[in-house]
Partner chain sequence: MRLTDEETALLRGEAGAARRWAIDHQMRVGRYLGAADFVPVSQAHIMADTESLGAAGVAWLERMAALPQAERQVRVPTITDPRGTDFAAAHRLKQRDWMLDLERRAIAAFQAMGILMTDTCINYQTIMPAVRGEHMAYGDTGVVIYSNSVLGARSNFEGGPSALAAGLTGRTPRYGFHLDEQRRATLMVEIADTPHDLADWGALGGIVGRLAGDYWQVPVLRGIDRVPGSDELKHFGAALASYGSVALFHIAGITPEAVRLDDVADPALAVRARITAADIQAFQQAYRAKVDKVDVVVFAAPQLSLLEMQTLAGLLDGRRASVPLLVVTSPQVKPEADRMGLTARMEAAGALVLSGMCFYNSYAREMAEANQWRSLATNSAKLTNILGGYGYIPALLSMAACVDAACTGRIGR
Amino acid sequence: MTQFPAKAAMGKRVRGRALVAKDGFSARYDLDRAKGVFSRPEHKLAGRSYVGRVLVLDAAKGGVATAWMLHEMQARGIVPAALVLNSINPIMVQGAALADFTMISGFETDITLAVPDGALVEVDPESDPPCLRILDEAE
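Structural coordinates of the indicated chain alone, per the form predicted together with its partner chain:
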């Protein structure tokens, strides 16, 4: 089992299959929230479902809407399991705080290169330091 400590995290411990790309994240810019898929054509995950996945992406992007949208997505159950980012912005933190959503960020390595797409991972905000664990690399 490989483990990656992080600078900060919030929310509950969750497990899920990773959906990984070296690309940014904004709920407004990148998602069709009704269908639960990445919809921006230029995004490396375009067309792929994010529902129930642990999203492993590079940096928070875009505007302020994600601060409400994580809460809205969670209320409808069409939502990722967690968000894992190399670099966050305050909007992601504010959105996760409102929605009690699991998020972790700030790794010593580029987390999008360290986690294979489809791997079974665990995000543990409660450990000290908080960490992401790869439980099984194969889907």
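Right, the form predicted together with its partner chain is done, so what does the form predicted alone look like?
If you are looking for partners or other molecules, they are not here, because only the chain is given.
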């Protein structure tokens, strides 16, 4: 197991498959929230489903609309398991809090380069410090 401590986190501990890209995240512009896929053609994850996946991306993009959209996605159950970002903004934090959504950020390494796409991961915002763990398949 490999562990990456983070500076900021919220939500519950979750496990899932990582969906990784060196790209940003905007719930408003990057996603088809009805189909549960990345829809912006220029996004590195275009066409891939985010539902139930741990999204590992570079930075939060967007403003108030993205925050409300996280809440709407959670209410409909078409939502990622967690959001893991190198950097966040205050609006994304507010949106995650409103949606009761697991999010973690502020790593010492570029997390998009450290986590392999498809890896089984655990996001643990309750540990001290909060962390992301890459799990062995047997766990």
